[in-house]
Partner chain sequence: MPGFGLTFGFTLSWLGLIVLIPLATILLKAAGMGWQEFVAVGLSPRAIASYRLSFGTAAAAGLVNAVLGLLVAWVLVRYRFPGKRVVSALVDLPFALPTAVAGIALTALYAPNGWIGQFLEPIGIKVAFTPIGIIIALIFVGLPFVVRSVEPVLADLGRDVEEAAATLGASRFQTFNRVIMPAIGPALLTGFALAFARGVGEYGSVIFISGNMPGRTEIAPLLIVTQLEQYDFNGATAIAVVMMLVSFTILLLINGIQAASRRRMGI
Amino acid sequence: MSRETALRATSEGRLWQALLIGGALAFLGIFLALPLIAVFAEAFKTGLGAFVLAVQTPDALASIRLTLFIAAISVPLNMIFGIAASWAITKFEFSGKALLITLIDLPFSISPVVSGLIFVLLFGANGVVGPWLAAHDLKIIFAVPGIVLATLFITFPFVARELIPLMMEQGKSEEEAALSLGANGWQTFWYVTLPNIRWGLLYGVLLCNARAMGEFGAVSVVSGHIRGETNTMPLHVEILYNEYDFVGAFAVASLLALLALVTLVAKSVLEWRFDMNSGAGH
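For the form predicted together with the partner chain, could you give the structure of just this one chain?
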């Protein structure tokens, strides 16, 4: 069979191709691109001035600060966890490994609302340790610690999930070589493992961060919606929207949409580098 006939037999005609591409693009355009465009269009509906005013209110600024603060605590903690978990899982053999991986993934299959609920049941006024906390004047639910805990739970699997398959594939021969040449454990990790996993790690951190800053359901349950104190950016969007301050809601929302766009661009660049690296390695 000549190359042309083979191609014709295993591909579609030009018309079919155009139809399928057109269908896919129309679907993505209506379902993904339009909502994104709508966020910015609504935010700038009444001009740049209204947008700037909406973003600069004290409550909006407080919500931005809180969101950054929450991400700055929860992302590094789950990053360290992700590295430790994938080191233990990919460099050693032990029984129950499959169960451990399943448990690490568990937060992905639980509704965000339920993820918030469990912390209310644990630390809330009527919760398991609630009375003890109240007696010691500690506040977790309807306060910042509760938001951090809920975010930690929601973003728990992100880094580990990226690193485990990557480190599994890379094996441990390079580390063993470094150790046999006299490097200690930390040196081996720092100079051998970390350079090998840095792009995968960055990828996981990126997704973890996007979720940490954008989480709504879980945070909404534990935050108590106290303006200027426990309102994250997504919660502030909800409050403004429910007060019919649409320009304000979409202005804050557009900042979050911008974060999403930056995440997507960085993610694409990383994927591109990944391809380059693995292409060069083979």
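On a predicted model such as this, the values are computed, not experimentally measured, just so you know. Between two forms, the rigid core is defined as the largest C-alpha subset superposing within 1.5 Å. Numbering follows the first chain given and starts at 1. First, how it differs from the form predicted alone.
Core-superposed comparison between these two forms: the C-alpha position of residue 25 differs by no less than 2 Å.
Switching from the form predicted together with the partner chain: structure of the form predicted alone?
Only one chain is given; partner chains and other molecules are left out.
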């Protein structure tokens, strides 16, 4: 290949690279940056005082508390499940492993609304166990327990799906070495496995938390939309918008957007730390 041909190929590559980067940035600007700017602009359109009043109403505060409460329950439980499932799948051989992996991916393959309907069919008044629950004065659907269950179902793949490829790549040689040196199972996990997966674990927890706080479809089906009781922040935004309370709707939506931005920054930091640690490992 001549020098001229090589230079032409290089310049064409740079041109296509610039076009691709420019297209990606334009796409992100139109579909991500502009909507975020619009949300914050509408939230503060009538001033900071109106924004503060909108987010300090009893219903708004109740939706914020409920959203944080649901995340505080679902994220730790999914973290425990994700670690246990990843450990079992990557460190042991057993029948049904493929089925377990398929079940972990199930929430990714079905609509969140369908997920919510499944819980209604199970725990609703006319559901499979609904009459038994009613007889024992237990309420799941249109109550906080139903929201917790729906959120758990929607978010449980995130931690496991981050850890399984990571732990498969790492193998189990270090754990086997620790066991051969006399460490028990808990010591092996705490001092060998957990340090190796900590950044991937934090990344999965972060994604799980973001989805738990922003989930709408499944929660909408099982919540009943009871103001001050079963409305999470996304549901409260919908109600305010449908009532033409645009300041209140965009004020609460801006809080969700702010949480998303914080998640994005934390995600970028974790990706950087994870790549840095992976590079150091090699």
